[in-house]
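Only one chain is included here, represented as structure tokens and corresponding to the form predicted alone.
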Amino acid sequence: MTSQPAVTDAVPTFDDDPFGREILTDPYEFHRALRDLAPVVLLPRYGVYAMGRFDDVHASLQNWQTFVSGRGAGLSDFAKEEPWRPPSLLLEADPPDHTVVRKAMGDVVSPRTVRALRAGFQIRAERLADQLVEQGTFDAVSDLAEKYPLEVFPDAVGLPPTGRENLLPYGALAFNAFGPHNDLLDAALAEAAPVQEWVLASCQRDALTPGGFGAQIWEAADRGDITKEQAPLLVRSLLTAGVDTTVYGIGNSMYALASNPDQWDTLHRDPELAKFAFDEALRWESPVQTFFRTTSREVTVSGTRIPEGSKVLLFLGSANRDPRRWGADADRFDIRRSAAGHVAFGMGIHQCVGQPVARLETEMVLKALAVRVRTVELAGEPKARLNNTLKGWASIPLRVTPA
């Protein structure tokens, strides 16, 4: 019989700043220290609790009744301060309001609709892969991770061809805004200011082509499944989270494979492993590193009492490398590992609704390159792109040899 830990109000404090540039650039030593210190720690710099172990993060993400999202998935508490924009109906809402819009979005981004995209996504991935292999050297971020999603995903949503580059600074702002008001958020606000009007206009019915995800959301409003006020906010959710996370996911996957040539060799020999390679890359270097929750009641986590109304910072990236869940080699990138169950897309009712599209995009890209490329290596020093929530790269120079 397993004994339960004694309940305590004493919480170890951790003075390091998880939103400092050094830790955002390379968070893994911080994660190890966080996990080893205690299941729950207090970050006095921000007055929030934090968890980094897999079991606690996983359980908290699933327990939406206690760890609520409706008070904000970032540092700001919407019960105490005005959000910077109307809250996301998917990320920053709880049942019953969340249930209605989640079902509507699930009907739009369904297995059937995603399957219908597969052939078109594959053709474009193969065309791009041919170009990159012919070049011999390319940047995995600007030439691949940004280029491909900005082509195929806005088409799936139904956006016009012009202005799609606006999605990147807007997404960067949205994810920076989940963190503290620091220099990264200030820079993102300045860069995104000119594009916010374009994004809002692109969410309206008349801006969207028939048949796309955006038009289908408006059709749900016509049926009465959601309100006409909710429709543009749901389209905005697609535009906000549907590009940046995939860009980071593809970039991180290519960085992982280029840094581990034996793993690229495995993928080249069996390109059908592409979807498993993506899952392992999501685990090994999670694009979304953190999300906040707020406690709706007093709760005890692994023997530590957390008061009602507390902000809790969940380290998804730390949970995905926790040796308690993934074994002693948790820091090793291995595409034959069973990475199922990672929390890179969240978990529970707030799990990323657009993940089937991100998975399809990345699978098509990795498979197309795996068939055509014998070896891939870093051709220069990668440059990190810092964001309060996302972990990824501004530049990854690569050199490839054709198969």
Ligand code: OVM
The other form holds:
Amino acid sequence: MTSQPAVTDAVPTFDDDPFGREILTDPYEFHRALRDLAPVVLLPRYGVYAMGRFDDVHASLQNWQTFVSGRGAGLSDFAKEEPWRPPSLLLEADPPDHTVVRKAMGDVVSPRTVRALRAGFQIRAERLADQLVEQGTFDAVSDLAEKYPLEVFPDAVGLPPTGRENLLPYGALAFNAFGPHNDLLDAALAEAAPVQEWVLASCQRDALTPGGFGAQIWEAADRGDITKEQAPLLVRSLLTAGVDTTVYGIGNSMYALASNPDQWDTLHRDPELAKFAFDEALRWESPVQTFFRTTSREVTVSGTRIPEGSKVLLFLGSANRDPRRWGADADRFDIRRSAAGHVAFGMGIHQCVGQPVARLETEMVLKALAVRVRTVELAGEPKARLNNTLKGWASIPLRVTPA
Ligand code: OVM
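Next, report the structure of the form predicted in complex with the named molecule; the form predicted alone has already been given.
Full complex below, order starting with the chain above.
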């Protein structure tokens, strides 16, 4: 009989490319193999460690002292490579610097400020839902998942009316840039210069309408909570992380519900389940699939030693389908399950600060449709939209019948 050593430097390797088209399109078999191979594996193609089990991903996200963000949340190590843009003060920072700006951003995007948006968000969701039900067939991506956030979010930030078409390309660029420099990143970079210029200009005080999130960030600078140099970078965080994520979240929710008609039925009978449907959709098909951390010291994870200065790829989307955490039916989309505790918004000090806005948007959209739509079905083949970090859809043709 052989016994396993308590701690090992021997790490199994995985040759598959998680940023290749095949796995980005359908990552779930790869996730299973990753989880079953070992708690920690090495991806020799990129020279990084990887984790796919819930407990290890969760613990690493919580352990910000050892799994740091200041060297970048992507593949690129900021200690060795020049970042593609000035680093985010939130996502790509550690305490104590992170703590101050996170507090200021949390004050701007608070349950109180977001509650004030509720009535306006609801009216616009209901108007759009009326129109879609009237149409009968529509694309859940272009006619809903992209349309609604772009109707409500830029106004909530207080962005100028022109140039808003730059928001989706900018998000696509930022999320592709967390991955390797592959053809997806090249394509995103190709037309990026004017997009980046617009974003930069839109973060300045004079571009932002009074009352919006953007202006409130500048008011935090007036109070001295943050500096005037930090304010535009915090506005940039809203523009980077606040649009594509919610577009994918709404698209993935609609895909999950449309491909599981019994679940739509459940939601239609009780539209108050919309919140739970969203969390379950986030668990089942997480918009943000991966983030990297960098080890600040040697660390042992479930018996495997990881050296200091290693990039570690955390598979949030895999953790959210780990049967060790979610049970044998982890792959089943079930809006009555308790999906709370998923890591689709991250976990710990970096957990999504925009969460109240994302939740409000999706709740309004799903509720408005749930009461109006009796049945929903796919009216054509959905088309995947590939991104190095985000998993979602370019097109989801739907047919609905009215209630
Ligand atoms: C940021 C940022 C960018 C991308 C993602 C993100 C999901 C944050 O600029 O702060 O969190």
